[in-house]
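Below, in structure tokens: the form predicted on its own, a single chain.
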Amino acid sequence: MNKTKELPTRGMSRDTLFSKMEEVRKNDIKWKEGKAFSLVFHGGEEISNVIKDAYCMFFSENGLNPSAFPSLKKFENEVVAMTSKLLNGENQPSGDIAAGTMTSGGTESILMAIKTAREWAKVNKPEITEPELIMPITAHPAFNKAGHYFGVKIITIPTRGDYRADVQAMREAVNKNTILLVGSAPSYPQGVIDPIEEIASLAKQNGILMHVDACVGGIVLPFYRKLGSKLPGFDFAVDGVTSISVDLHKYGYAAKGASVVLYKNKELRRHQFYVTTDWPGGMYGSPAVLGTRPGGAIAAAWAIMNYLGEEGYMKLIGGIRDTTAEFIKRIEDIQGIQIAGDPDMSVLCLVSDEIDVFQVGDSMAKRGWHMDMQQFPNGLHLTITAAHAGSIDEFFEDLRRAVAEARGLGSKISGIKTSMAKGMLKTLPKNMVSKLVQKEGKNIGAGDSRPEKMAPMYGMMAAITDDKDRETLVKDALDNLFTPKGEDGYQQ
């Protein structure tokens, strides 16, 4: 085993350095060809270079105290006007104006609002000890996270068939310790907006919070409807609605690390913040998770939004549902592969009752295609991006390829196979079960790039029926990703 990678005792040049690092980026996803569904925003060298310069001009500048920076305050202020205004912050039925904060993503926008709830609950409702929230399976994990973090318990409920909430069932979970009701417009898996307008009444009706997800649609479904799109309630103008998390670094096409959450107003936005008072330090404040925040984030947010204005995001966003009816058309052209329900936007869902569809990401992934793979149903998961639009060609000529190998490896192959794994994982003792599953866990995610094959992975997690077992089989694939290896003394 060789020793842990060490601080160099002589530094690199520069020529050197950044040529070393061009050679370690060269197995990341090629984003800016247009080859990755998730993760990065690419809206073209133009949008890039200004937020790049917008970030780099208050790079070194912190957003925790907005009074040194004043520059700061007066972004991040202006980027929440601006973000509340398009989801009808100051139209809502009650009369409210909303207010909120910038935070680093999504997840932190979603810790902030159920910490919120939490702290709201306390005020509002001191007899419930065990505060709850009730969300439909296709919520984020944030939610999963935020509940792990703050003390309060998830409670799923599932969906109907075209993967929207199933209300009812919501309505059924209701009970004395809820606080928060939640809804996605739209879910990450399918790209569906849930009934925000029954799931926001069913929680006015109850006396309790409604919080929308939008953090990836908060930015395009207001455009979609200006450019004509029909689309059910989905923010503040719905009555019951009383917090949203969007994301400005995804469909905002600002740097990373900006993401926006609201409330219904300045009184609800309170129990967010945190404050003490009896630090020898003095008097300390935080509106959010984070403590130092960097202003090149809020800065670059503040750049984009007023660099493209509506008429830049109308054209921009307008291109992106084209691109994304082109997607549709040609899915539909091929055979054996079908969308999951019926998008409200620009994210889909790629399924299929004839052939594997994990085989046919992994054979798009050997093409240098990203796209997550998604259970439940299994699915290859899409998400529509500016930068599609000049691949689409190359994409679907590789599709159709991966469709043709996959149904050449028989119907279904890994889905017989993982019947097979449960069948045999069914008569072993739990102890043996959890050994196999520690001896896979420790060749996921081992190596240096993105494995060759996701398939037999989600192939054995739907095999698993613990959940322990499951989750250990996922904390060894972390453990893995996060343990140096490689040449130069990272550990092997």
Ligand SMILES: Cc1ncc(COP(=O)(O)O)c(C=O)c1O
Second form
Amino acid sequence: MNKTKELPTRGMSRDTLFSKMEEVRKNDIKWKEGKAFSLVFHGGEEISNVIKDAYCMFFSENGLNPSAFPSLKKFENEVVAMTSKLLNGENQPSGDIAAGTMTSGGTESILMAIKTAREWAKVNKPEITEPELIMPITAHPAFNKAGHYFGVKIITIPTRGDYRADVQAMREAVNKNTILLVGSAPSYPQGVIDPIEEIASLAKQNGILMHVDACVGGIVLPFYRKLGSKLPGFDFAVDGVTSISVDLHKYGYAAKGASVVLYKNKELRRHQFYVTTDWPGGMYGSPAVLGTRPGGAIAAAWAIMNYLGEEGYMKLIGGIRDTTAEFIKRIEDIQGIQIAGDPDMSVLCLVSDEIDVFQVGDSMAKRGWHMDMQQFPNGLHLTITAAHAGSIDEFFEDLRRAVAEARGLGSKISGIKTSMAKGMLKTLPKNMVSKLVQKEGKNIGAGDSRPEKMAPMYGMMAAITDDKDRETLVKDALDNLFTPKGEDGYQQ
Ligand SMILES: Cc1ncc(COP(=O)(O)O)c(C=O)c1O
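Could you give the coordinates for the form predicted in complex with the named molecule, as opposed to the form predicted on its own above?
What follows is the entire complex, opening with the chain shown before.
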């Protein structure tokens, strides 16, 4: 019989409760020490305290109905306006004025942009019954999710050698069902900006929409420009750009749960809104996916933008630019690893054609560092934030050791395993491969601590060519992650 955790009969005291929570978090990544390279954007104690205080001040308020909370209405509208100004929302070649809403994060902003495109197409291109969007393979999976949720077919095109979208391939993929083209500024995997100007112009020529995913770069890139970096067009100043997603809970240093989705004008934004008028509970209008919207996230975003102001962001982002330059310089000094492509901001991908980077990732994880592992090509992901200025020396000491280890006896282990596994898997009948996958999948993500050895899993994933089998493995891992286990006697 499975025994799962149940509500305790008696509640815990505050002291016991919080000391228990401290104990439970002991294996989490030490993000304050600059050991996390995504997931947490830590701007230091001073910034954290501002967003925490603002969040707590509006902890109970609900953005579902801003007319009940004029405070939240003001905050949200001003956050959207400030973000739009940074991205030339009022400086469009068409003369349009951008409009938007806040959402809970990049994924929700992207979901909304796709839903909006679909609704726009229903009105403006009624002959299309099976809408499609075209995006480079590097665009974030939130687009695939949006396509899946909203019934929009996703067509992916390859990138060029520099990891930027191959616009010629996009041109060839446009057909009578295309409603939207997508580019990233920058893409998550290699941190490069797609040729937004060319993609936007292609969209315009075809009378369709164009979304820029600036979830990562929307706040950083305008300041890089002000700091003197030469950047291609990526925002509403580019003719043909019709929507942009920008996360404030990443490089905006807001609290989690804060992003903005912007449209070229209010008319386009109307397609985002959801309304039902015949519910006995009253007429219901909702701007985005969520019903209840945490007032704290809206308030904290407004607070940090006003606390930092242009000067504060210049300083913070200038620091990130310097730290990134230092990372690049030191990476170039280590033989055997390189940075993929020529990243446009502070998002880097470490690759190697000599050693197994996943082994390097595992050695770094053993030393407490968290870097996402990537594929096509195999790489380790680095999102440089304000927190990394203080951990750079320790990082490079550990990285040199990790590279040396991967070069030594263990070098290419997962590569060899991958090719052995590839050979083996090829000779097995398909149903046996699927069985093996099911057996292996039971172990992935099952432990209580953070996994320290991801190289074998990535090795195995790379060896499995069937998409369904790969999906099974990841679903097994999700099952494991969301199955309670622990020291308190609640286990499967
Ligand atoms: C380029 C890009 N777009 C969208 C997202 C999705 O953002 P979120 O995780 O806030 O939903 C991410 C997240 O890393 C991203 O890097």
